[in-house]
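Starting off, we have a lone chain in the form predicted alone, written out as structure tokens.
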Amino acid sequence: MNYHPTKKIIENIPERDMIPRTKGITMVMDKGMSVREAEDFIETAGHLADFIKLGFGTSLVTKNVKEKAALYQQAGLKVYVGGTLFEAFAIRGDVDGYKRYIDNLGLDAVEISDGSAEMVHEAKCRFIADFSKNYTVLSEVGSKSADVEIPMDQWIGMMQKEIAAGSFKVIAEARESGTVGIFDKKGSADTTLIDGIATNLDPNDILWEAPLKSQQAWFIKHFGAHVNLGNIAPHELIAMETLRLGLRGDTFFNFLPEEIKNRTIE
């Protein structure tokens, strides 16, 4: 299932790392696909993804989730349920029940978030440290409400502490709509916030949620082909990978040498 474009196919395109990889990661959002849909996705595009997120609480109300998760894992993908479900268990004081739930599904990855429920940050970091002993942890920073504004220094501080606590990647919140957190209500990037975060953390430690094509293109132009991107719709994954490789109009010139960017084809 590995995918590794090389210059033997076409010159001057980024050479993607083999999976499992630590940079250029893509997280795909499954909001309730059937087993057959998951099989079709794996067949056509599964080789391009690293993580599958069973979005928010959908895993509780989707049939055959355990079977579907096993299919993803057999294809080399890490699977986890959305952070909102962790918060739903946590606010009820049942984190042990959450562990039993994901263990029953056979999952070895987890998302720890506080985008919906109020959570003391020290407690969140304790959850991260605890889960990281047995799971790959992705934590998420940012509110799911467009009315909540988090100062940049607070974003940076929380992300730094969560990486130190044991997060494999820290996710910058944008929701599946791409209109909160690191984006404004119109879906435009908050460049000051994003650059501030990227300046103060290792960019490879950050996974930016970017569900819209314009947002994906912006990040690839801004940070390069190996930026970590998440909340990608399954049917958009192949198209997004072409953005990473400069094989779509939005990023066509980004990876070409200067001497041929202005070339006229005769």
Second form
Amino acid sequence: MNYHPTKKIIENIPERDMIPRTKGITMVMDKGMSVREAEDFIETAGHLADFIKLGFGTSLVTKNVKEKAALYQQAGLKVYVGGTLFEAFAIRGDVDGYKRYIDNLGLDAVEISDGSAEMVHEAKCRFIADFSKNYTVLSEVGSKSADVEIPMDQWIGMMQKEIAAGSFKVIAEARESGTVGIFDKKGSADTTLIDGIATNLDPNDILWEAPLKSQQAWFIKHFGAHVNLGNIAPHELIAMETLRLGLRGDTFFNFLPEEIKNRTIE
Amino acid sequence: MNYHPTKKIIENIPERDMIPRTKGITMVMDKGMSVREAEDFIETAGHLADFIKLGFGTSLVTKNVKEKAALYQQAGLKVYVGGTLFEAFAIRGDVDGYKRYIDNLGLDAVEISDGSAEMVHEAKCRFIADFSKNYTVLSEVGSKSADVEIPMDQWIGMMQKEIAAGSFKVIAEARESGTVGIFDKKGSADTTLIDGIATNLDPNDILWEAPLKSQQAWFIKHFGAHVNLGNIAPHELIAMETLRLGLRGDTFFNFLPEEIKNRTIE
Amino acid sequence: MNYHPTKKIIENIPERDMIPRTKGITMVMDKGMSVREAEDFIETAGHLADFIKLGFGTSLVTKNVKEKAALYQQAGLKVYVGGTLFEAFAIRGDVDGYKRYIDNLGLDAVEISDGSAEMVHEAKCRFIADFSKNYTVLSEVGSKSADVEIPMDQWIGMMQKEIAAGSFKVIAEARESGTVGIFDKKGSADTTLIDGIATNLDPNDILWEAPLKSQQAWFIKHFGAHVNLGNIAPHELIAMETLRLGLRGDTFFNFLPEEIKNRTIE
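Okay, that is the form predicted alone; can I get the form predicted together with a further copy of the same chain now?
Shown next: the complete complex, the earlier chain at its head.
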């Protein structure tokens, strides 16, 4: 079912599924919006997002998080706190404290990552399996440090195991800056790594962090309108969705039939 | 008439016309603000802007656009949808659908551009002439692709013809990024092109896209406080206006009489 | 006293003083927020900031500044207008007009700077001494121009004299861009200068402008969780606070005891 009225207004636009959906997923990063800002976000663009990540440890510092999370959930969005916060509890040996914390916020999704802390991969998969009994699990692969280089076969192996362990999607790390993991320090896509991952997994199982517009456009051109994208800034969500729909210069021709694409307007 | 109380407070500040005005025009790009955010914008800074562009195809994806456009219009601002959306309809052979769409939104301004689609220039001028009967027309020159280089005499010729055809102002393309058209890939102004344009047209007929602060400062230093500027982010409008008024470091000395400019404070 | 509930939730997090405080101070730059946006800011993050700077001359252009300033003050924040506005009045020979202006806004803090105008340093110290009788004074050292290089001993000497004259803190200039003064054109910290300053003054007397995340992380790693930081964008305040608390990747290990830091999660 088409979620917005474009179909009645303009033709040859990719049809997007309504939320909740399993493909063409968008994850938005909230770094501390107020309750009213969240209301505004939901009003204009809530129908365009699937997941809200309360980035890294911001939820511990922001007031009224519980009320805000409930608003998002009422709008059909799944809310979770950043994986770094899971790691912060885990390295302190207090995963139970983490569970209490997110349960108290009323969250039903989690991110299991090892981007900062050292974690045995079997332990990570055990966390995924454990949490997936009661929560939607997103797990993340990739270091937050630009100095750590993970070989491609290790990316692929970890992702495969994490999906097998119960992850709904595996996230490919890029940070809020878009300059590590699947991107180089200048923010350009590591094509070899990305294609290697996409060839060896179901592309639909992967959620690519792509905070910069150039990165979003690159993924949409490379994988199509329904690629799963994450770390989208709240105020960039609508602009990003127009990239998916071919309604911005960067992807203007990408979803047009040949006879329209090659037309000169006279 | 002076639009703000600076005159009673501090001397030697450029006097700006109140809206509606014909010089010193500012166009702001709204990429999907909520109704409440638009109210906030109008409250603090609505008196500083002339045009609101609902950037590229964002209006098709955002909820409550009609209500928001009405709010802007009640505050005296003209609202139009990005030229890329006009091109999206035009390449599909459906300019009538575009008219129905903007009429339904209650808009009385349009942007006619050919930054993405191939368009015969006579056709562009015909659209301008046609729309200018019922709408305020802004037309835009310049490609959205950094790979397309348009010779200076072509820029000038197109702009002259578009003004003659009925454009209220011609927009010089820079995109939201400020890295194409009148700027190079690093965002630096193409001085030769800009001066060539300004020499061969009435500078007041041109609206320069200048999303970055360095670009805004450059234009204000080069052409003065009343240069027409566009693609200003809503939250940067007030900061940009202080550049016009010499109330920020970059243009601190630009509008001061010599005896003040050379003063050492003792 | 701990200002947020992290202590009950997660262990080994730096304890921050509540406002009003004298160390670990944060100055946020408001470039023209609406009253409602200021309410939202206060709701979520007001407990994390000490000073609100109404950047450069924006207060002269924004509507409802007086009402907004009162809101901030009721929340315990000190509000002042950017030093450039003081300089704009001073170069016009109208410091009395400046006083009337800020008194009318109900402000009880000022910034005395010479980043744009030429000012004899004795005059600057006289202004500091004069204003410090009735206002909290922040004074700023450093030019807003990347072309002006001030020798280190001059930075230190000016800062020492300004503290002696009555400044609550001296601000080390970086601008909103973070590319002048204590940073190079690419935004990297001038370590020699910064360490020179910190060695010759009480580090707690200095407020470092650090608008970029990389700069905030650098200062927090270099000087600890309670370093005084300024020019923080309102929507980045919460994210910056997580850097102080070790709740983001960049400072994840910085405040952990050795036995936790070296732990591998199994």
